[in-house]
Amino acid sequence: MADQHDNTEREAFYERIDPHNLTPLWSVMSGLITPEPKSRCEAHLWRYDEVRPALMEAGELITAKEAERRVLILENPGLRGQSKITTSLYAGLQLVKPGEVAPAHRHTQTALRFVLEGSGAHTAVNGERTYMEPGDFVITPNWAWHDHGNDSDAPMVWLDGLDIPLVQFLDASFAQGLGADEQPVTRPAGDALARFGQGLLPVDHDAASPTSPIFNYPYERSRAALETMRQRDEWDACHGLKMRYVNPVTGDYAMPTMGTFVQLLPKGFATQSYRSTDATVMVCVEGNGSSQIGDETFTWGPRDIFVVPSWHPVRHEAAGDAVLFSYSDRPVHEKLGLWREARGNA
């Protein structure tokens, strides 16, 4: 009786203070301060042969200009409506056809590109036009004017890498048109390469911008990096040889919210268990395999694309020699010391 009592009372307070939008802590602590990371963010795959049709059927549709990006979304399905890849992380395919043009724009959300399919396409970042080939990752920087052109004769096709629901979360999304389709070209092709990706620096340059200066980090080079680095033999239990694109000014990520990686799994490598804070999508460059990742099994090849949830454990395994890129929020997480991992069973 007096349990009944109790809460007859407490239900009566609750009554009282909600109309002064107040919430006792207690009745909902368990929800907000969790043992361990949850969320509605689930493990999915998606495959690229899959989604192409649709992704061609919409270039059918609506042109580059008229949709000023012509992308489709991938939702997470414990997600869906929220443009969501993970609870921080938004990712879509992007398709420019032969001479279209994606008009010039900048946003406070910053963006990567992550080349699928096509060649010879160009994104212009800040007056300096990149052309563009598979398994080249692209950065857009807060604020940066960029367009993106098709010139040569086959379609285009990147994944679009933006935090956005973390600018969002933050209620920090600024947006502006430049009112022309492409922005003026200031400097030569290949500029921000040559001065800051050969281990050299302007002797004067600031390193005010958390972004890296390199915009353009072209697959043929990582990939001969990995192949190098593969001599040595020295395999992570947990991931092959993973190594992560860098700021060369001050050796911390290309991107302040968003890390990116890219690892090599050899034929026939199991990685043990691994899980950590940071949800990552996972796009498969080259080779094939499959990723257990919590009680789901999903197997992928080229130009696949899957999401690994915080703090669920996945593994993967090389069926022949594979190449994953991924990103994830991970330099957030550390820079608020709220990373962590656990390997093998722990």
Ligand code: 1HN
Given for the second form:
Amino acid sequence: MADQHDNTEREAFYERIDPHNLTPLWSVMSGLITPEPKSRCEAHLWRYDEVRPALMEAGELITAKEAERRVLILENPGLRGQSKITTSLYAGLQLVKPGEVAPAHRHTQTALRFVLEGSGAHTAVNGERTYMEPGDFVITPNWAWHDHGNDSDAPMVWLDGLDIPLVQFLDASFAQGLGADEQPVTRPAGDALARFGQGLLPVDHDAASPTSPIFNYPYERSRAALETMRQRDEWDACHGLKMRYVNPVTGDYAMPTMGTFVQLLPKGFATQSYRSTDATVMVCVEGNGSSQIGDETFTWGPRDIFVVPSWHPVRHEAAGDAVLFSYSDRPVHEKLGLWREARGNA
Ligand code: 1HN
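What would the structure be for the form predicted in complex with this ligand, rather than the form predicted on its own?
The complete assembly is shown below, putting the previous chain first.
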């Protein structure tokens, strides 16, 4: 039927319906239902050595307290102006200088911290402080009061990963300030890890929360685990030796909206091509190597951060023993039945 009408007749029709907030599906359908993911998110790498001077300069321009959080956002070049590193996730580099505090607040966005530089600054969550070291993966659950402080004598820098774009998409943002720099400390440091991170659980603990009760997964432990496991010499062709951080109460990811992973690629290991629907933010923790993402190749070393967009084929190659930390929106894909992966050239 449609071919019997000429284009001017159609155009006139579109113009007539437009004031009624109506649009014909057939003129937009192919952009909505793409045969494969089509993302504005681009593969990109931020070299830590290039970003660090800007962050230190920010440290001279504004205090952590005045800024509330002194952060430089890592904006995906394909998504500028949107505070996004991928379509659904946010990333930023946060600086807390000696003697500074980042005042207590809470919000419905979930946050992760991945420590890049410095030693012994703290964050407080649920009345407990945790003192942070490079490579530690730290969680701020949604709606939990949190504040940061640095009583060490060196600046501390960490990568913040939040589900901001996802919460924004759902129009579910709430936020509050506590009205104090620090929340009251009611538990000793290390309490959560002792209760939940030793293969033990408090006998009557109920699993109501979707976020792990462990809020610092120390790098020392994860790294030692990888080193022990490598002795079996069983390497996945696409991932090397890759583990996911887990909520010990449920066995699920540590956070409901963001999956976190740590992987070891031994010196000289080259992975097979792999792609998956979850766009991933990767951080080199140790070693160096390169990643081919689509038709671009990025070389990386310690503290460099790079993005693998949805459904882009990726291959990693480790020049020396390398450890990569990563986070993605994979838990959301999985829960909605949307997650797909392809190994090799499938
Ligand atoms: C936030 O609360 C932190 O607590 C960091 O360190 C980055 C970005 C947007 C909104 C809240 C933090 C944030 C943030």
